[in-house]
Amino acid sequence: MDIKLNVSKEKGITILEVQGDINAHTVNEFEKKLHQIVENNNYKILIDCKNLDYISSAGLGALMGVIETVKNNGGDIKLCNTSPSVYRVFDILGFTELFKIYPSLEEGLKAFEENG
């Protein structure tokens, strides 16, 4: 399965919709997109996982590669719409402590509005 990445903006929040799998074959594309977003001074990032089927530890590494820059600029990376299997990967590796995960896109956007 390939990966599709769609970027949109809503209320100053960059939404990255991920479709497919983030694995050894697709992680570079995912990582490149994250870096592009951050290089364009977008530090409020909501990753919509509604169509994300799988994320490997390499995908989590890509998130770790930009989170420090994002946080240092007063932003955050939040996730929403994770499937139980994707959530489990985050949870097992302790990433639910680092990244807030919301049940819906609306709740993720609202969290940014409330807490930045």
Contents of the next structure:
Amino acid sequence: MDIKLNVSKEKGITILEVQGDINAHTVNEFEKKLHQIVENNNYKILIDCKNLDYISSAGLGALMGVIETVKNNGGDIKLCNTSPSVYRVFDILGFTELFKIYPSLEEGLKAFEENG
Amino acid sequence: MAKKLYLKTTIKASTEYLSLINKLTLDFLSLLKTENEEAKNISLAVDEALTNTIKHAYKYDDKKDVEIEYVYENDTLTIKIYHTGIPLSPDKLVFPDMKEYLKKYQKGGLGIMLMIKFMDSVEYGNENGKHFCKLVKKIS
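To test you: the structure above is the form predicted alone. What is the structure of the form predicted in complex with its partner chain?
Now the complete complex, all chains and molecules, led by this one.
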């Protein structure tokens, strides 16, 4: 399974929609897209995982590679619409403390509006 | 009679095969009627062990071979990933303090952490001139 990435913007929040699998083979594309978003000074990032079937530690590593810059610029990376298996990967290592996960896109956007 | 299953396959050391092996692991586990979410956890652990082998043992040299062996007997699944590259260091099996890890925005060693969390045991060793990573999980 390949990876497909789509970037859109709503109310100043960058939404990165991920489709497919994030593993050590596809992670370079995901990482490149995250860096592009951050280099364009977009620091409020909501990752929509509605069509993300699978994530390995490579994906977590890619997020860790940009989170410091994002936080230092007053932003945040949040996720929404995760499947139970994708959620478990974040949760089991305690990553849900750093990356808040919301049940829907609307709730993710609302969280940015309310808390930044 | 107690169920026994065996499967062995060889791939080149390329991440291109990760998705294929993921599906193979899930299909093997479907023969054991493993619950879907547990099967996904195990296939992720295999993906991580394989990724570490390709990345650290072979440094992405896709001319090298990686063997993956699945054995199910006595209610126990044992998956061994064999290679002849650089042996992986067992000291990396130490689980870090995750609060500190996240505070410092570290990103290394996450694959091994997931393997430890999702399997009953993770072990490194060598036999017959090959190094291996052994993943064990009780499945009843």
